[in-house]
Amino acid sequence: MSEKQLASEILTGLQAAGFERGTARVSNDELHELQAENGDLNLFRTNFETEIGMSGILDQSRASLSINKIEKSVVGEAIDNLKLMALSGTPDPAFDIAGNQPAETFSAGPKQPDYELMYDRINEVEAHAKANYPILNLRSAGITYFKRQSAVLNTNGVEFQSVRGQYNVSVSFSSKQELATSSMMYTGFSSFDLDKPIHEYTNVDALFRQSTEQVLTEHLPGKFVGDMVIAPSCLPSFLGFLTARLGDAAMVSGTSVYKDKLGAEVASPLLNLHSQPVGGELCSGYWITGDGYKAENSVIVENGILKTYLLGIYGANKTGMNRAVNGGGCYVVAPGETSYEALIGQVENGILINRFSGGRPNDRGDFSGIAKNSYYVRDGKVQFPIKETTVSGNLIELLKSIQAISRECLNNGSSSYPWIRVGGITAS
């Protein structure tokens, strides 16, 4: 039975049961994994798995389950708990599904893994790290094809299909000289193709580099209130706050401190945030909303300027705002017109950020964490890397106080980042 056919059946099913409207979605996925630990290609598999999402309306009361099994008696139970699942939920007239869209199939990547080539790129940059950086110790090296065959269909005539492969590669190292050892770094991309060695995408060689000049760490000269550089790697750590708190639980709760920042400036001007998971240069992106809509690009923040909210249909409908046309994630941000060393060289007394450990900041913003695998960075040149240092600040203030975006941007296939250099951090 086909995906499509399998969710038509759950849409049959949920009708008969009382459902009013529901929505059914089948995926197949397919891994094939190989990995090598410490130099040892140890790890081999294979593996299929289905996934049912299906979710009703009654009464205005709405409920939603997934299960991994695909037989008529396992599908029969579950439309059955959802049932009392919504029976004894609370009723809420913002509750809806996507209205009708005319019916679309997607496809994107390869169909089928190369095991070979996989096989290669790992040896390949076992052997590259070896025989460059003697102290570093790649302590994993991982390649996974992952293709998902799915359809979403729902009581509305809403028909979508679709199928994605895609390669997902992750390294995680450290590096030791006698009985100096520096943090552990870990990155990872995702490509529709394994067409160059590991090491040549995004900044994985330089992410070497990096880890076998942070055996030997100092302290900063002392605390200090200065800038901030941020790697692609680690901006998500500080982009969160604001994306985290433009979709549904933050603005129908209230909480979110930007519930009333509709085209207001929420940003420097330097910052233009889009999310892109249609086409474009990201390949880890998504045509179907969680919502069942057939998604689109947008412009989240244009010139410092919020310019839309993430919002589901639950969220548009308790808010009286509108309906995001995507559902966020595959993050863009725009380059700037500052080179890479010019962003450096205009650090007076600062730090480079590589990756960043620490809690949730609060809903004001504040937040306090640890600069791991960082530079001190003085005078406009990176001076040395630095032990664990305490870096602190508050995440609005840190948007609007972008002074300058590089030109070069990393793309690790799921988003694409520049380095950006902030004022006022605290570190110490």
Second form
Amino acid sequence: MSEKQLASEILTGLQAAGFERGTARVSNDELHELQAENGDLNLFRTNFETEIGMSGILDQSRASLSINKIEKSVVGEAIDNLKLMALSGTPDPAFDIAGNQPAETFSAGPKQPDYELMYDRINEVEAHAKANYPILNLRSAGITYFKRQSAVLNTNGVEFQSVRGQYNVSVSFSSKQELATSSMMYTGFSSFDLDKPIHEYTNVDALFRQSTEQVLTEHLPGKFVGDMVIAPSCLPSFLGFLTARLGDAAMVSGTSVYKDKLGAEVASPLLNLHSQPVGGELCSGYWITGDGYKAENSVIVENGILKTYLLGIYGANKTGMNRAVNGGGCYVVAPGETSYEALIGQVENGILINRFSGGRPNDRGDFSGIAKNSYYVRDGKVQFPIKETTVSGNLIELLKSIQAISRECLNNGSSSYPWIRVGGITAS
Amino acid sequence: MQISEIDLERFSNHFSAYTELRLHENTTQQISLLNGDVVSNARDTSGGVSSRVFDQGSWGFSSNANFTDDAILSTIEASTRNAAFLATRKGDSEARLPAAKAQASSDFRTGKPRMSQDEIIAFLRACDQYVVETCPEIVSRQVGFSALDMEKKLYTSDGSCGHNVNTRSLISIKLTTRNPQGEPIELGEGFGSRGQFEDVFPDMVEVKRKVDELYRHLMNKKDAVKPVSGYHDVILASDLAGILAHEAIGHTTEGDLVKAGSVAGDFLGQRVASEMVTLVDYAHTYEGETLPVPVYLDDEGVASRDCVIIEKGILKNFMHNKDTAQHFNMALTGNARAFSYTDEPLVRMRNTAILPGKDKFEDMVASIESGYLLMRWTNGQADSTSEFMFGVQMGYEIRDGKLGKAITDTTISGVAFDMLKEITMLSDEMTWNCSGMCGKKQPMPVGMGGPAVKTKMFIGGE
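Could I have the structure of this protein in the form predicted in complex with the partner chain, to go alongside the form predicted on its own above?
First the chain shown before, then all remaining chains and molecules of the complex.
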């Protein structure tokens, strides 16, 4: 039975059970993974998974449920349980499902894995690391081929089918010289192909080299308030505060600091933030939102001005605002006009931060955490890798304090970010 | 077909090398109330069979969502084929794993009649109503319930077998008020324990106590001051000692991380902590009480036993799976656990705790001239260098031996094997926390415990 046929049967079941509106998602996933640990390619995994998600609205009360078995008896029991769950919920006129849209089928990426190529690429990166960075320990290197074939149908006539296959690559590593150990570092990317050696994607090779430098770290010369150059790999730690507070949870609860900021300046005019789930720049995109709408790209922040919230159907109905045209994610920060060299060259006293290990910021945006795998920058030059360095500040102010954005960007398949320099950070 | 009805041993004649065959099903339940509205009402059941085969030093793994005989056989065949793919290219005919044969079964599902979804939501509404009635300055409130039932049945080619069902039920409450400047100030906590709803929340007593406590601290936090960044004398409240044990020390002593170069590998047999520090990863029982995450048989079929990591300040042991025990030529500890049927077992902590001392909490506060009391963690991370951090959402200044003003959210950090040597007092209480979900490659419920700890740490702030 195809995903579409099963989803259709589930919708019929939901309607027979009395649901006025319902959505069914059925997907079949394949995962093929090769993984090396500490230089030893020692795990080959193949997983086959089915996911069935159903949600229904009954007397304006909503419930959702997921299972991974396709037997009729299991699906029927799930529909019965869903009805009991909905009957125990709270009626809320804000609950709804996606409206009717033309049926569409989407497809992207390779249809099957190339085991031999995956095997060769892992051995190749292991050999590269060993030859060029003898003190680097490649703790793990993994290549996963993941394919999802799915169908989303709802009782308003929505009918989307899709299949996407892609490779996901991850490496984690640290370096050790005698008793000195560097901090762990990790990176990864998604791609439709494995045409290049792993160390030639994004900045994998640069991070390998930096790891070997980071076995010998020094304390900052002293506490200071200065600049911070945020590397692309680290940017989600600082942008995440903004995007999380544009969504349903923060907006419906009324605790978002951005709740009255649509059309207002929330960041430096240098910042342009997009969500691009479709269009090809990012291979880990999506075609259909969680609510069942066909996704579109959007501009979230344009020249520092907030252009949209990231509300789903419920959040939009609850707040009386517009539904976002996508479900967020797939973020792209537009490149700036400053070269990376100039970005660093203009730092009088600051930090180049590659990884942030910090506590969850509070709703006011206050943050503090450790600058890992990072460097002290003085008089426009990267000086030395730092240890036990805490950085703190406020994320709302941080976005407004952006001084420059690099021309260079790193696209890891699920996001594309430049280096960004901000000011007013306390480092100690 | 229920997991309990399936006999795995009858598939053993299809094993051609060392094989672990596991049936595994996770059921989660998630209900969220936001300002009284039920905004999430969801349930997920995900299960299947997995097989892992060890062939000449390489692992083959495969999983399938079905429990049928055909699915189980094809999973065994696929994992065997996967292992052979690697073995034929790089096989090490000398590679061995330590043998282990054990049997254990446990079931922590309730014996009481199950409550309906209606009844659980009614309970949560009552919690929410209690907040409304007793917390007048709240501007936003969230009440949530989450449950995870994890059922596993295992058979290995060594003859190990077991059927274990672990359960966990948590209620989370987050309260938000506004400070005099109109800014949101929030405080939250998740609490509960091993067991299903009927056993963990028989009445509202514990919920009311938690709400009262949260609200009292939140009102203090409205006027919080920023801590001064730098090294300070601190008291970590007993709820923080557990995450200290888990993040700061536990991760650095997991066998796979030691094998990968964790700094702890250089310190075995050496003094790494004050003499008063003993740290143990308990398998299932502490002083006769079953712990939050009891593990009797791990997912490699090894009988789980307590692992004394630090004894009176000396680093004694690492936690192991079969591979790392073999690598370090150390005894098996039974720490290999997998979160889902699609996951391979990794070295994971179970119930990690610093043992209590003899000091009274009041004496500990009185002993500090200038410092901080820190409580209620949010998240944490560890590193191969033993540098750690965790987020703290509540705390107080200590001035001249007395508690002072509340402090704003902060991050505390240190180098574990330095910080442990600075421990000078341990309280005589022992608090276990069940709400932890460790995120090392796969999520995994963990238990954490400890007393209040006096030490020195770096605090982020102004």
